[in-house]
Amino acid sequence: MSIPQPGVFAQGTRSHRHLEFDLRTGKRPDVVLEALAGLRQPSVSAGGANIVVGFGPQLWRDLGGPAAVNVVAEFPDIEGVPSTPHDLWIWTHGTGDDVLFDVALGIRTRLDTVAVVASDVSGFVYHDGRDLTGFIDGTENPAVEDAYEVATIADGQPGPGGSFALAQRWVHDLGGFHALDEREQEEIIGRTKADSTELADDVKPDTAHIARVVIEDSDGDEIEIYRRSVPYGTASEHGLFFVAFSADPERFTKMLGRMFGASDDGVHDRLTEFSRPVSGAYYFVPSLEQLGETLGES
């Protein structure tokens, strides 16, 4: 059995780093894996942090060849939903802001020579795990023990064990939202702000964000994706870093179509009003054993 990069699924960090690089100009793919492969196993905690590695699909298909074809996924093109391809995404989390700060800066020396730093965010867990809105963030995600199954490709698919992340920075306009009344807002959301229960659906419009991004299929079983976003920012301009894992990236697409309009329907999710992702890539997270293998470690 393939085992995913366990990074994905720790949980209790309070603290998160995300870390997009590009390959400098004239550097061949395979110079990028020399650097990493001095993390040795970069999934595995070590110093406090957990470290996870997701390449972009330029970079894996160049890296794997034809046998990478198979699970390379690109970004969709909807309207209002930016794209913003890097080569590699590393996401680091755990005990506190200064293990993270030592850890990245460690990822960017060693990966200095081969890649520049297309961006560098901050995260933190929020009060009770809370978005900056107020409102309890992944409510809608899988047990822990289901995540593996949503999160992963299964064996016998193409890439056992990785899995497609989505990673998107979301901009809040948190004046706007927080100027209207609770009522207002939780159907924006389509849950109460207090403790998260699901808004009747007689009550629940269409454009609330929970009614765009919770699809079911033709069985009529929920599409579901893994979330691990975190809030990020300044007191000038926050937000949310939004990241989610799917053994099939196909789910991500559906999603943001519906909440940008793209569907058959037309409709927008109104929390789209009070907040814009300004970034968003797709990136493909090996397993344990294919990310030994790419880096050549025994």
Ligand code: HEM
Contents of the next structure:
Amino acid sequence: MSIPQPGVFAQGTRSHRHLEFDLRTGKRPDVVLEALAGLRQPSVSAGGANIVVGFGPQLWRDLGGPAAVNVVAEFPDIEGVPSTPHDLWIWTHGTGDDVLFDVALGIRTRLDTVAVVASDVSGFVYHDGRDLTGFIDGTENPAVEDAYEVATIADGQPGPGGSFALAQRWVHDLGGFHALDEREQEEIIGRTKADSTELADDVKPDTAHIARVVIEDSDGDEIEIYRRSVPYGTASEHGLFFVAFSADPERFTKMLGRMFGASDDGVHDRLTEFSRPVSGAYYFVPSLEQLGETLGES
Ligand code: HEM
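Instead of the form predicted on its own shown above, give the structure for the form predicted in complex with the named molecule, please.
All chains and molecules follow, beginning with the one already shown.
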């Protein structure tokens, strides 16, 4: 059985950091590997921090040769959804900002000669796992025992134990959202604010967030993703750093399409009136073995 990078699933970490990198002009892809190799033994935590390494489609294709084409996904072209592809995404999460600062600085220093930081976002768990809107985020996330199957590619498929990830920074208009009365806020999400109870079908609008992202496949089963988003920001700019993993990137594309009015019914998610994505990329997160092989570790 292929083993995923453990940080994809590790729980209980309140400090998060997302770094995205672009190769410096003229650098060959393999020099990134030399820089990454030895960064850590990916199977153990580094001083209290989990590290998850994801590769952008272009870099993964360049590194993986013909076999990699089956495990790359290009970000979709959907109006209102910016596509900001980068070469590498490194997600660290741990028990405190001090440890994560050291880890992030170490990663940047190691990659400095070959890649530039394209984005660097510090996130945090807000109260009892709420989004900054005040709504609990994660209620319907797959339970731990189901998350593995939802998030990772099955053995026998290309890229076993790997995952596709969506990393997307959203900026909230909290003033606008909080100016609404609580009932209207609940209709935007589709759940109650206090305890995340789903609104009944006859009161939940078609434009509610959960009405847009709950999608059934041709067998009538709900398509699932495994979300690991956290809030981030300053008093001036803040929102959600949305992160999700899936065995199939098409699930993200379908959900984004239905949120932004690109599906057959043309309905959009009212949440997008109060929050907008300002970045968005798909990454391939190889299994531990494949990461080790790619980095040339035994
Ligand atoms: C500003 C950005 C977003 C915010 C604040 C947000 C917030 C929420 C909240 C509060 C819930 C209900 C509680 C829960 O089940 O977790 C939820 C559910 C969900 N969201 Fe989002 N979300 C955002 C973006 C997205 C995006 C971009 C996707 C997919 C690409 C997505 C997919 C889902 C899914 C699949 C569920 C579970 C639906 C269910 O099974 O009931 N969300 N989200």
